[in-house]
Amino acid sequence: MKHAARLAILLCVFSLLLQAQPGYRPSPDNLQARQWFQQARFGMFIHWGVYSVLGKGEWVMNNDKMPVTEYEKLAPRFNPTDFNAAEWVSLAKAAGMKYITITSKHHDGFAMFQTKLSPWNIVDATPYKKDPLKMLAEECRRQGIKLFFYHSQLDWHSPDYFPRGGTGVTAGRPESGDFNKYLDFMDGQLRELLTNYGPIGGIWFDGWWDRPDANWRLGQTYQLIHDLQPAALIGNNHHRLPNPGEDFQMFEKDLPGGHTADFNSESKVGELPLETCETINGAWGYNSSDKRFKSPRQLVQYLVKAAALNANFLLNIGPMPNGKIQPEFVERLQQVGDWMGRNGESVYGTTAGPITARPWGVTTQKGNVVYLHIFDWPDSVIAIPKLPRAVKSAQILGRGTAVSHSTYLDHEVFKLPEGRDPYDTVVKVELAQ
């Protein structure tokens, strides 16, 4: 990396640290929420907005160079009369998910809730005239699912989001604006979300990367959130180490430390609870032409790989403009849920196991139990490095079938019975106390 580029990154990081919430000490409720979050391991991400009308993903305004005047014409066409909060939450719960994170506002600035601060929202600008986040919040409480709100710091619709960042430059907005006024507006909408929808799990920020050198007043915003709901967890998708005031660290389309996505090239794994998010096809928002569906096997194995790295898996769906979830997503979530119903104890509340990833799979651990997640191994006999304590028993999780075990030199040797799980065969190994 050239010196000038390295200096620019250091200045950005220093600027961000100055903005963060100085002297932040999480409340007891917040620490308890972090513990719950670390044990939950599996959540549903929902990208839904007025962009779904075009079926080309959530970046269509930017990608198709649509000015605000043209983009606003989508709102009268957005009427999700088939939206059913109970069906959505039930689907998440049946899949084994413990929380839902939904877009309250994406980069297009369109609010998916009733806000008094702008008419650019689903209640005032569409024929639907209802607040789906209110219905979703009530249903989540009924079914025991925590609700988080994704909120974009970036806004292609607001004239006060100025100077422009690297995206949304073709929106046709005036070349002037008051960024502090925009931040006041953003904080005002966050106040509405934190006071009108009951207790929420947290705020999932995105968009800081659009203007990394700007003064985002993160400290003020983070303090507002923690003052209104001390237990609410804050995460920011800035692809850097967490800053004071943030309560968990997320990795977009990448396992922690994976560095497979370009924007994660500088990401390091910090000390806070971790989360990775991925899509079922290739898109976040509804894309009618994207048929690159990941198989249930891929999704289960990604979930387990995340748990083996002490991370949650936030799996995304992009509902259709009518409020329905496309059948390919429903089918995969049901199949993942079936696997979790049999094997969930090897994921929920676990930590990274004593053996790092191997060609055959990964390990998780809970107390004196180690779970061997065997994805693909051609032989019925598998040898692993010696475990920390003697093996007391071993069995196939969900079936109770005993697995024979022996020790050879510095390896544990297990003989697997017939009938492997096509997604992940889990061997539950109980260690001596």
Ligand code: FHN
The other form holds:
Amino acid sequence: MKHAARLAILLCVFSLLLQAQPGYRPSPDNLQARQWFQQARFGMFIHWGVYSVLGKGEWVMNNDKMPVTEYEKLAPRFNPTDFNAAEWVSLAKAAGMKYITITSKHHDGFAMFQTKLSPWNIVDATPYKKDPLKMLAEECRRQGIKLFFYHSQLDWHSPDYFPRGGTGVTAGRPESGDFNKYLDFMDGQLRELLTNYGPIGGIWFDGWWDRPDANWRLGQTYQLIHDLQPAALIGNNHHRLPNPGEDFQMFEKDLPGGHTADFNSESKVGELPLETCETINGAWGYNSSDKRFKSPRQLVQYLVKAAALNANFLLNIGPMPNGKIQPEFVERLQQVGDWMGRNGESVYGTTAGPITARPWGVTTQKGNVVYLHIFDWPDSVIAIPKLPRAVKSAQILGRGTAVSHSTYLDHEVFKLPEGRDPYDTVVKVELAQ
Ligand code: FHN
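Return one more block: the form predicted together with the named molecule, after the form predicted alone shown previously.
Now the full complex is given, and it begins with the chain already shown.
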């Protein structure tokens, strides 16, 4: 029995790898894009769609068992006349974010862009009649922010997404369909996104987990993307080690290897650039009743903990149906941005520091500088394990206040001045070359 089980697992993994882009060799542009991505460290995730009309999150169609015919009645009510791309991109920049990943299509199949392949899109199905992704792409280029698209492989609207997976089974679709025809449709919309919106930072796939045994033709889709835009980075939120053809690995509501979320219980940390994503409250898509807002302190510490694990932090907002961003999100993004304005050098372009996470905090590193991120330490004196080379100087980042220091056989002692940062006090330690 054990042998059979092992064989079954091997076959599943092998079939997954077969589906991907075997023999994929990232282009020089792609490798450069990966380097940029790793140094960017901080991005804005945006979950926005027709579901925002109900204010009950992006899974409302499935959770409320709405058939397609019912759900489609939301479109005439979706008219985000207050949408202002410059405001959104400026808010991302003010927060210290270097890229934006926005839903081009979520599981409900609703395209937030002008697609010729289905009338189920924001231009043809709503009174708004404009393409927000086109406006956002132009504004991102203007402000020097990269734009990625989150694209759901899972689709609750297409009749050809068949056989069904574990979701979208109450959408009232016929019990028949041609999955390859659906994949042609999905590839067609990806072609539109990678042709009509200028240079794209990458594609953030989600929804593979709905049909893990299906043949998703990943290799064909990945090849299409890399042929159209070699520098576009592909990530797939399948919660497994990356497949050939993927350029970064994402974790959801979980630091890499943290296994705090049940769907990440098995995921292992691979060799590709890393990213973790999280919400400000508990919802990805706009949820008017979800008041579980994380504090700016929690958000800064999550960002820094990610950087200390060589990972980016993709922090989510779910805009309202009128195109505005709720004030609780704006306020927190501005507070995180204030901290990043004073301490960003301890996050951007850094890698994990020489000391792993401790009760007092974490460390990041850039060249011969180590940043001690002190989240919680009541005393003025702090002892840490010995650093890899002699300490030349130490100061409080952002203030320049000197920090006195002594080295002992196997540890270092720093004496912290009065006045701590409420989110994260960063000690910049310059090491001898
Ligand atoms: O089902 C989606 C969910 O709506 C959201 O998009 C998150 C974001 O990472 N991903 C899936 C849940 O794992």
